[in-house]
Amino acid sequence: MGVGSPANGETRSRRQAAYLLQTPDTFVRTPVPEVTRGAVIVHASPALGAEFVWMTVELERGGSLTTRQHSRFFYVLEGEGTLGSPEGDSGMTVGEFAYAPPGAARTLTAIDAMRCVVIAKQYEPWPDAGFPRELRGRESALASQRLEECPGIEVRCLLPLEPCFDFAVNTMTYAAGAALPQVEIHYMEHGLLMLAGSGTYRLGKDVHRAEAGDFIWMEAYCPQWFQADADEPAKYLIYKNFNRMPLL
């Protein structure tokens, strides 16, 4: 049972077709042979419908995960550690990020325990974009930008918008009461973290209480939009797929 979870099974969690809103109290931890002295939270897979894998690795003390595979996303969400490549360790802590592109290996090892959001997607080429390069750097140091000139809204790019990343990861931080300015239905899909605050997601046809901590898939076409709270800004991590046209 995840950590307080009520005894009679009561959650806000939901499932349906077009999405999932998954709250804390339902995380199942999970070893797997990348991780030692560690776990993972699947968030998102294949077997949910996700063309993409968003988990988050809790690592104890000396704890490590080792992958390779596929282009990642690394963000810290809590603690300190190394994210170690041939090149070298480099240090990070709470609120900086890392792209590895593909193939390259990487090692991130928690000098104090920690939690890290890791993102992996099957990179998808293009005619000549070239290929995507390693990016370290720190979430608050990037400028933000106004979504569509909603004053409200803030947005920051974790990663560049250039034709050689197949992926976007941002920040959007909404001041008190602040909403998108449209219901937005596309062919991208969605992954993303409550990092702060809380709010009103709709999805699909259903309409959700949404908090710090819940992570939310979405799959391509879904109906959504958010609104802040009216006493505290919010603030959430998301993933999409981008920069590529729709295969047939």
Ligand code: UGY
Second form
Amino acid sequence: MGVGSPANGETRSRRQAAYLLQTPDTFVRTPVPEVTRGAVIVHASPALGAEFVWMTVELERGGSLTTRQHSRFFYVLEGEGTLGSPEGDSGMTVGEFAYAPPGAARTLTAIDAMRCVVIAKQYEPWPDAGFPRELRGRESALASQRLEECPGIEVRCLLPLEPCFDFAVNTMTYAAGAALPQVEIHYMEHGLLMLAGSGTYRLGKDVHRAEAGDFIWMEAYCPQWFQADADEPAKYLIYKNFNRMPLL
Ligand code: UGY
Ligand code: MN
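Here we have the form predicted alone; I need the corresponding form predicted in complex with the ligand.
Now the full complex is given, and it begins with the chain already shown.
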């Protein structure tokens, strides 16, 4: 029995047609040839209906992940490592992120046992936009914006809004009790990892608790709304396909 798994088979996880709520007690670690001394938890993939992949890679000290295909986005959750490219290695620690353009080989190596979000998406080029460049940053160093003048919600956009980028990864920080100003229904799909705090997530017609460590996938047009618990701020990391007109 996995740590935290109740004996009676109960879980807060839910798989519905329009969304997945995946709580840590249901995470399954698997080997992949791209990883040495570690494993991946694949949260969202085409097998689910998602048009992107969201995994958590867990590496022992000295373990590594090497990938080349598709755009990849890395966000360190725990521990420390280096992200290596033919141009050299650079250190990555908690709260730091990187974007690797499609086709560029990158190796993430753990200096200390580490956990890192890896998001991969098939790149959709845009004529004359140029090829996306490598990016690195620290989430806490980015300026935050208010969500449509909504007090209590701060958004940090980790990727720039430029025509060469075809997805967004943001953090959303909610003051205690703060809520999205509307139920959203939109053409973008989401992957989402609760980084801190907890609250209530409305997904379709269901209402769920969402707690730090939970992963959520929402398909396009899934009605969605979040409110942080009244006694504590909440924060999540969220992906969406963005900045491309859907094909007619
Ligand atoms: O960017 C978004 O669509 C975001 N406001 N959605 C969400 O938090 N569920
Ligand atoms: Mn949304």
